[in-house]
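Quick heads-up: it's one chain on its own, the form predicted alone, in structure tokens.
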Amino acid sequence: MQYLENIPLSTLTTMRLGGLARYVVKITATEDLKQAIQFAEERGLPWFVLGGGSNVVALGDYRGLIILNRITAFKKLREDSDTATYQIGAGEVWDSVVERLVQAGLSGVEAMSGIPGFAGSTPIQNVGAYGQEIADTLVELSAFDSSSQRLVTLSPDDCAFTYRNSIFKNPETRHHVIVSITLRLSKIPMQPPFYPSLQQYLTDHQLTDYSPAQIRAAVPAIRAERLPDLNYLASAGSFFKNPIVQASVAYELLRRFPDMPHWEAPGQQFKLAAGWLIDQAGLRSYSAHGLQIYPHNALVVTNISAQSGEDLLLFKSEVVAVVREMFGITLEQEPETLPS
């Protein structure tokens, strides 16, 4: 393996920002990611295993080691008349993952097209789109636990998914890297009600078959409508959560908003939409410190010129503010911050 040195971080994160990370390494197997986690350890760093970058952003520098992880591997396990069981590598691209998996006939995924990334990557925030989530199918994943030093198996209960979040993105429980994850899909297509953006599409285009194709077509057609091509602007995709809240603080907010997008959450909760909240705030393509709302989607944070981590922390703290004045709720960022 490789340790390359004082590598900007804006070349790994799709965010563009952030400053140099002191060193590199990529990894393809298992040996490689003990090897390169002694390696940080004997000298005392911090290490931080990276997939595409796309969900995190970088500040300043990082003094430890970044991890790029390409394990690969794409494997049936096993078959029956409904369903089919893949094992599939962390460092496998996820919407090659995904197109392979609809060539195949399966459903289970096909909503989640486009986003990008690897695969080891979707477990960590319970990545999930149009009425699809990773949750809905992993049997099982492998991962190296770096606090006992092996290999082991964890079941969806023991990743504690959450809206967005699971025992990979506690700071608090975070000690496994994921090696594969293990996916059951079906052989039976998508069924209606859909996401109401797919449904909306499917609608307007007359679309009645449901297959895992023409769901996989559609959906980046209404990506593109409202997500920014990563190869020509900079993002790090939806900026902010959808936030949940008490169901007393969402009839109130319903009271005065009578048309405010609403869902019904666990726990008497609801998630509410943190971009319908950002464009009532007045703030649709605000733009500051060289970053702007995506007109598209006010999810979406761009880099438009900023230079440094700085300069997003500034944007953030003000569109948080002023959503929090007039709803009196605090937007959360999605993308994890890399540590400095």
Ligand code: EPU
Second form
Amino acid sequence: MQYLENIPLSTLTTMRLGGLARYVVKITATEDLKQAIQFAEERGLPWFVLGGGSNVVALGDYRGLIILNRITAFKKLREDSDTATYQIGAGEVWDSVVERLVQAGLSGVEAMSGIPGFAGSTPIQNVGAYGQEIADTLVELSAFDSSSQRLVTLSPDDCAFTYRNSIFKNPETRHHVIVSITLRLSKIPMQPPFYPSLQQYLTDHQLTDYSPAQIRAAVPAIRAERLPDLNYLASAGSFFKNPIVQASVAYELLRRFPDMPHWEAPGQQFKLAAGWLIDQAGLRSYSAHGLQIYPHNALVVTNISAQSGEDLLLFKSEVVAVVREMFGITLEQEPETLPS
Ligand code: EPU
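Show the form predicted together with the ligand, please, because up to now only the form predicted alone has appeared in this conversation.
The complete assembly is shown below, putting the previous chain first.
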């Protein structure tokens, strides 16, 4: 294994910010992972596992070891008349996994087509799109527990999935490195009602075939209008979480803004649309400090020419303040910040 030194974090994260990573190593097997963690611990350095860097923003230097998890595997474990179960290595490119499962005629991840990054990152923020989320298909995952130095199997309950969250996003419970995920897919296609923008697309194109292949063909077209191409424009996808508020807060806001999008959430709460709030606050296309609210989707922050993490922090605090002033809601960042 080759430990590279002083690598710009801007080359490892799609927001293309940050300083230097002291060490970077690519691993392709669990054994490599153990060695890499040992390398860091012997030197008293922290370590952090990165997939595609599309949901992590780096602000400054990282004085430890960045481990690029490229452990591959793609294996059918079981099949019955309605389902098929696959074990997938954490380092498999997510969209290629979706492609292979769709080619096998399986449903469960087709609406998550076109999401950047690697399979092992999907449980971290409970990735979801257009009505599907990874928590719906994940049956278990295998992880290296760095506190016990053992491979462990975690159930979805162990992962404590909620909207864009899991135990892996919490620094205090973050001692697992995901090695593989096991997904149970269905042989029955998705059924209506569909997520609004997906339904709109299907209606506009008079599509009534809901096969995984058809949904996989539709989703990238919807995404292309709303999300920048990471090859041309630096961003980390949705930059804010959709806020979840008490019903009383949502009702009060609906009195003032009757058109405000809102969805019921567990525990007598409502999920609101951060993109709508930012948009209504007049911040669509807002640009400062080298960053810009993406003109086609106010939920996305793009990095045009920011020089440092400080620029991003300033920009973020301006957006949060304007939205708080107008709606009384404090937006939270969705991508993780790489610890320093
Ligand atoms: N909206 C606006 N203006 C905007 C953006 C959105 O008015 O500039 C409104 C939309 O019209 C809609 C509502 O806000 O009524 C919600 O928008 P949309 O359905 O496009 O979804 P989203 O909340 O913007 C979420 C995920 C996306 C995922 C889409 C589709 C989060 C933080 N984001 O976006 O995930 O692709 O739903 O399922 O939950 C990501 O996490 O990086 C990501 C791209």
